[in-house]
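The data below hold one chain only, encoded as structure tokens and taken in the form predicted alone.
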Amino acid sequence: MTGSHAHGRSDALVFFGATGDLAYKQIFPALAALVARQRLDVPVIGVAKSGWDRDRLIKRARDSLADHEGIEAQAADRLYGLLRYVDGDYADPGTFKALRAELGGARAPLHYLAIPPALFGTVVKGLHESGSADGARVVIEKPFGHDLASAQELNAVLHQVFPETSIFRIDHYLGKEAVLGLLYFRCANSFLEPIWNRAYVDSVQITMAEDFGVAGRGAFYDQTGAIRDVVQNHMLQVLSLVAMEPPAGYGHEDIRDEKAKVLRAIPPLRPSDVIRGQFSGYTDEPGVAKDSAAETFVALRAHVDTWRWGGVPFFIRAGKRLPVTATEVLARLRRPPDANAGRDGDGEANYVRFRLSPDIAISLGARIKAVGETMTGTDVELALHEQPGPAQLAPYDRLLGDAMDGDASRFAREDAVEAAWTVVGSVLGDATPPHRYQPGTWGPEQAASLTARHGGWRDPRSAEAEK
């Protein structure tokens, strides 16, 4: 293993796939934002096989930043000055010799692989053989494997060259302000911790709804499906933040240790825990097989077999062409005995709600006495904290800055990735049949059976209705 662990801040940033879609949509704006915050002042080297040159890459960066509001002109100009470009085939050792020459005196570069996973092995080998991996860190985009075996294989390829401490598996969800806020709120408030367990929590549900379809990514999505696309990574990461023990500290590994424990404590899902759905019209999308069984919706029931959460079901649902685009976590509390509540047990149970997008809100569902003679109640929601979405740091700004600093706390670690694949492994592919659902509905009606004994699924739109 040659990539001896790099200490301190990276002294160059190399991104493979520099002419691609991800670079255009996310990486250029993130780099400009880092320059504006004075967190990036080292050479930025784009690598691709496009027959481009440096001028063409700068034009691409200009076009990208013109599409993004709020980028300072000065920061953009400084970024263009940092840009370099290496053109060549990833299978050609000459490409990596040219990269090593372009790195010059850099001894701790950060290599960002914004390329298809099939090319990771080729690029890692090229970095190693050219000496470009020495003292370096590497950032890997998701999907990280498509099942447990491929994730383990990918880890083995990376570990031939890089130690685990130098590997940063990016999940942009972990850079979201709201997701970080969820963990902070849980650990910073002493009124929540005493009830955050099986004695008081009846169930937890996590919803990630999108009102759009596959948006031109039919061919990718058809090979992937909702479980691989968002459950194995984003949803299980959010679940682990909800269910983990408070970390001993906020060092790089403290949070990751606790999250990995949660993922290891979730038994593998059984087909009876999972309802898959596919929206009507999906097979007409470009790139999608006419007989596709890929799921565009999934609802599932998981358990976390720890002392804190034993017996509490965790429900997850995620899907496309649903009624709204929103992500939220809802922890329903057990009902109080109704002896003193006027026996009007038909109201909603108390709950704690974390709204992660499109807006950020933390609120409590409570019951108060209705005006009048009788002791009957009415449901209210108490907003503890609300803030609009756009003001915060974008996930890629935060994560690329963290990777440059060597702070891995918001990246997925090998054991956690493999544990998450173990959870979903037995329900991938056609382990359960996909049920048809109409666009604009909450997925197939079978999904309701999962939560029927725990108050049903909560519609994220009811928060708007109650305002």
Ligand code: BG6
Second form
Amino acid sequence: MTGSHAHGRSDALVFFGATGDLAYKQIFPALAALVARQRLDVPVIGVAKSGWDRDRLIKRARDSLADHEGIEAQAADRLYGLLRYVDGDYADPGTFKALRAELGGARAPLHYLAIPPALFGTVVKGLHESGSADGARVVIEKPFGHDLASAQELNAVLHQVFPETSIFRIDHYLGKEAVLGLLYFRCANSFLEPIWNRAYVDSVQITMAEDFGVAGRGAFYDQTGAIRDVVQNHMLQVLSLVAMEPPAGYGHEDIRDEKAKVLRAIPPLRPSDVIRGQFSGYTDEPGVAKDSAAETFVALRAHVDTWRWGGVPFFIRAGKRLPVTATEVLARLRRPPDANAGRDGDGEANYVRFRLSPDIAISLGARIKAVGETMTGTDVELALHEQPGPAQLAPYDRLLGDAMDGDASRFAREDAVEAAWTVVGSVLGDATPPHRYQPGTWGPEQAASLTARHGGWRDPRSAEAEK
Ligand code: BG6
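Form predicted together with 6-O-phosphono-beta-D-glucopyranose, following the form predicted alone:
First the chain shown before, then all remaining chains and molecules of the complex.
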């Protein structure tokens, strides 16, 4: 590691892979949104090997923004004015010389590597040797390796040049308004904060359901599967926000320190904790091996061995081609003594539900007396907060702004990434057989057994638990 530490706000933004898909889908719209919020007024330099020039890059940005709603024309024009372009091979020192020249007087650039991880080593070396890494920050995207060993190798490559405090690993779930809102809500409310522990919480379940399939990404997905694609990162990040101790503050490392402790407290999953599924027809998808055993669905049971959570199961299920697209967290509370619930049968236990997407909501499941002569109850759900539609600040917009400011609190830190790989390490690949499920169902029926003694999985579409 040789680069000097980055301080203050970045004074240029460089993005490698400028002509690629990620730039088109996420980066241009996020940059335009940053410009609109007056958060970006420094040179923005795209780098790629496509034989393009600046005009061609601007045209690409125009096409990308035309595909997105809600971008102000004025902000778009200002962004085009900031754009620069450097063309060349990443293995050619000349490319980085040209980049350094384009950076001009910038002393603290932010480099966004929107390129396959296999190229990170080459680009990082080029940045270093051209002097473009000094005082710089680097942003990378998942996958952060495909297991613990490869994640460590990747980190070693980055650490040759960049200190950990200058590395910003994007997990876009951490940029979601509702995910941040979950941590805030559970800590900020005195009716909840004192009961957020094993004495009152029976179980926690996190569902990330998607009604679509692999959406043209078959070749990638087949090497990945649901555990690597969304559990090791998004789901375990959400779990750690549910389970972490309240942070001492909202400073850069306060939240990350507490989250890393949670991940380290999760014993590695055993095959008996995990049900893998694959939807019928998956192996007919383009790019997917005919005999593929990759999972398009996973349901699992984890534990967090801390004083707060000892004995409380944390269930996660995630999958493609499920009945609905929705992500939510449900914390079921323990039942009160028989005096109430027992007498009128099996009502729902109280719960707190956080809907994270596509809409944002927080609700409480409660028992009230049913109208009538008897003292029997009925289940109701009290909406505490509802925010229809997408959040105002899109994840990439928020996260790029954070990285420009040097605020790493909403990025994945090396120790947390590695701890998450340790959790899933022994259930990757064919450690358990994949069960077939029909598209449009909640995965293989075996998944139901995991939660059977804790009220079952809750269907995000209804106030009723699935029976
Ligand atoms: C990505 C996964 O990280 O997250 C995709 O690779 C998944 O498979 C996506 O569909 C979900 O993100 P979101 O924000 O739509 O819930």
